[in-house]
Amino acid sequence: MFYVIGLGLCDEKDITVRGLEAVKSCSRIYLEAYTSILMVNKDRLEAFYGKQLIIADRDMVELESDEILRDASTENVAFLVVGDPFGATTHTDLLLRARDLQIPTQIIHNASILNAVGCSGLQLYNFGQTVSLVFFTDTWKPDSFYDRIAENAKLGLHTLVLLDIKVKEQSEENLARCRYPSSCLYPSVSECACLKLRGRKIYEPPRYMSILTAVNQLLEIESIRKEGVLDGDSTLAIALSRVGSIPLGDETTDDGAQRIVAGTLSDLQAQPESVFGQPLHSLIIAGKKLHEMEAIYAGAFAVNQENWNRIANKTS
């Protein structure tokens, strides 16, 4: 049996029963490890499990399912999933390869960041397509996630940002060739540093998007459209971090704690990084069509209550 079971959000406890008791079944077990992540180490789940995990990243999820499925007709074989297991295509990808191979497959949910939004206060049955935001560069700033939002926001439905990780990537200078061609000072091809890089793999260190490259981001692809889909004093937002956690001053104290901060983009923007918490960050942008209970219970969140009581009146 070829399992693939949630985690849910947070840390080794989120786990279903029914989760454990498949983990506990199977001779081996991976981790993915680069869609999200959860908020504690691989040690600690070992710990839980009572189970050595194998790491899965992006290169043995892509390249190497062979090897993941092998033998999972004759024994049991997990693959762990941060949140839900159709969080991701590359895991329905992994279940149409099994498929396949007539494998005999079984999917064991979770919670994951598109049920959990709800912390929000804003309604699930009223959140349109969900989007992503991926880091920019200077040379690439997609902006595809802008139509969508624009499509949600027509109907008066809340987008839910999903934003950018970035673990286990490789550097630019590995993955380019001679980086300075007109001006190589290596007399050949072979002696050449940045040509010697790409026979080994050199990998960033992780990078999480915070809030406030999220907000800047998107405020920067308005001002390239000029579509009046975003505004930095009127679109609502709330921003979260570590959903799943313990919510900050419930039991805790602690930066790991799940945070919620709620404003205009412009609101948000103003914000010191410390307010959002530590990553993972999701961001939401309000539809202009906001319940009196959306509004209510969101506003608690809000860093300027006065200006978001003000345009959320106008939405309700």
Contents of the next structure:
There are 2 protein chains.
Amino acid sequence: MFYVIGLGLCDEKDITVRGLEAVKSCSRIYLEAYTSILMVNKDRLEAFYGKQLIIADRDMVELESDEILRDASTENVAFLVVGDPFGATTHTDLLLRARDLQIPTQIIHNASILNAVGCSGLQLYNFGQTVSLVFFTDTWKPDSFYDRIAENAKLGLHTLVLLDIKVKEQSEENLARCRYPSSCLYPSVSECACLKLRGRKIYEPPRYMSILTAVNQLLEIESIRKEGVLDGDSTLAIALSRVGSIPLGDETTDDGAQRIVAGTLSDLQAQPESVFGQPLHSLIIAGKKLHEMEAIYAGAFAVNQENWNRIANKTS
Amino acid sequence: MFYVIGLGLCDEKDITVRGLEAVKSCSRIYLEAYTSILMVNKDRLEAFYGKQLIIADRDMVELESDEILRDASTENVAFLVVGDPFGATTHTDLLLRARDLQIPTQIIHNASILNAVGCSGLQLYNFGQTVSLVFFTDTWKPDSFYDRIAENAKLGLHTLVLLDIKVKEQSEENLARCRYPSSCLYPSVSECACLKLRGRKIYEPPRYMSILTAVNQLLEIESIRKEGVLDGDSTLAIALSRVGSIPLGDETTDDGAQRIVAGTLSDLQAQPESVFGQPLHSLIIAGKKLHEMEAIYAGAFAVNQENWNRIANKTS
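Switch from the form predicted on its own to the form predicted together with a further copy of the same chain and print that structure.
The complete assembly is shown below, putting the previous chain first.
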């Protein structure tokens, strides 16, 4: 059996009882470690499972799927995914490959940010399509998220904005030495398989987009596109950090717990980075169909209560 | 501590390890049993937890929240919810009440149908707003879902349609004897609190909307509204049953396992009820922005492969 098991959002104890039993039955266990991360490291998971884990980076999942699936017809093999197994497209690929090889599969679901975002107080059925926001560079500022937020906003719906993470990204120096740059078949240089031929790769340290970077990037695109989809003073947003971990009681410490911070985009922009807690972060852009109960629930997280109430009352 | 704990979708083993530890620490444990159901009964949960459960019906949650929250400042009390805690509005109410009473709360997330629906092969970020479809009566056919599906369809997005369940609904006979029908403050007669004053209530047996009822209701509204949002022959849909339970291997038996059935609305309408498996059911209306990989993955569940490919190829 090939198991694809969701680990939930926070630590080793967010796996389900069914998932834990499956893990313990497996002869090989892969931990997917590039679309999201847990808040604990591999050692802690291994100690909890009593099993060794194999880290599966993007290269391995995309290029060595047959090795991951090896012998899964006769043994149990697990592929562990932070959140729910269907959060990232790449896992669907792996399941399609298993189907081709006639390997039996079983999915063990778990919480993902797409439903846990309900902790903000905004109702899940009032969310439109989810968007991703990637790190801008000087020359690359993909802005299709802006159209998606606009579509949602037009319907009064909230948008969950997933913030970029860069794990095991190859360094510029490394990329610059690509063998076949002009004829590369891969959609982006960083995914180019021929890099494999050039021996040892050089990786950047991991990066997780902060709330302030996200808000700045959103407003930067608004300032270019000027369609009035986002406005510093009147767009309400909710910043989420480490959803699913124990809520922070004492405001003066930072123990890595969940934080929810609400306000206008300008309110959020005016906060010091530390207010938003530790990564991973997500951001909600609230739609105008804000119900009274949503406004009240989320309002408790507002950095400027007066601002929040004034704008929320206009919309709800 | 007042814990609100998601149980996931299937049976007693879908609780997380963190959730199970919390349950075991509680002096009172409520099981919410009216917005959704697990596929196992209360006895099985009690045996697994080694604890007694108190069934919380709609009346109790809406009228006796202070009893549910009693002593939660000094003891641990759990409120168990099928799926994720934020699936239903009513639980937000309970958390707001706890906040008013300054009772510390902790949410333990889990899978819900809103993310587990990814098992269909359709990508979660291509879903628009979620809608609910209630049982029609001869005189009551609420159709606001139609506008929401239309909004999603216009953007090419998929729609998750949650199908009605009726658990512990009062019988018509019972409702007919309401004390103050003309001055009732409750939004619907079935929620009327003054019913409580009249002694023993009479309840209908539970009902769960089937896929065929859902498809018929959808097409009935299309035939009234005639806006071309849904079409028997060209709208692709995916019927889901018991998401999260072990996938059915042997097509000739019905062991209550997950089933996924894809086709046009007419394809689905032509199937016998048994094809769709046991409740709970959900239905996805596929949007026109169907990616090739989504079409391939979901196509394996099609009742009429040729039909599916022909239409999916036009859209993807």
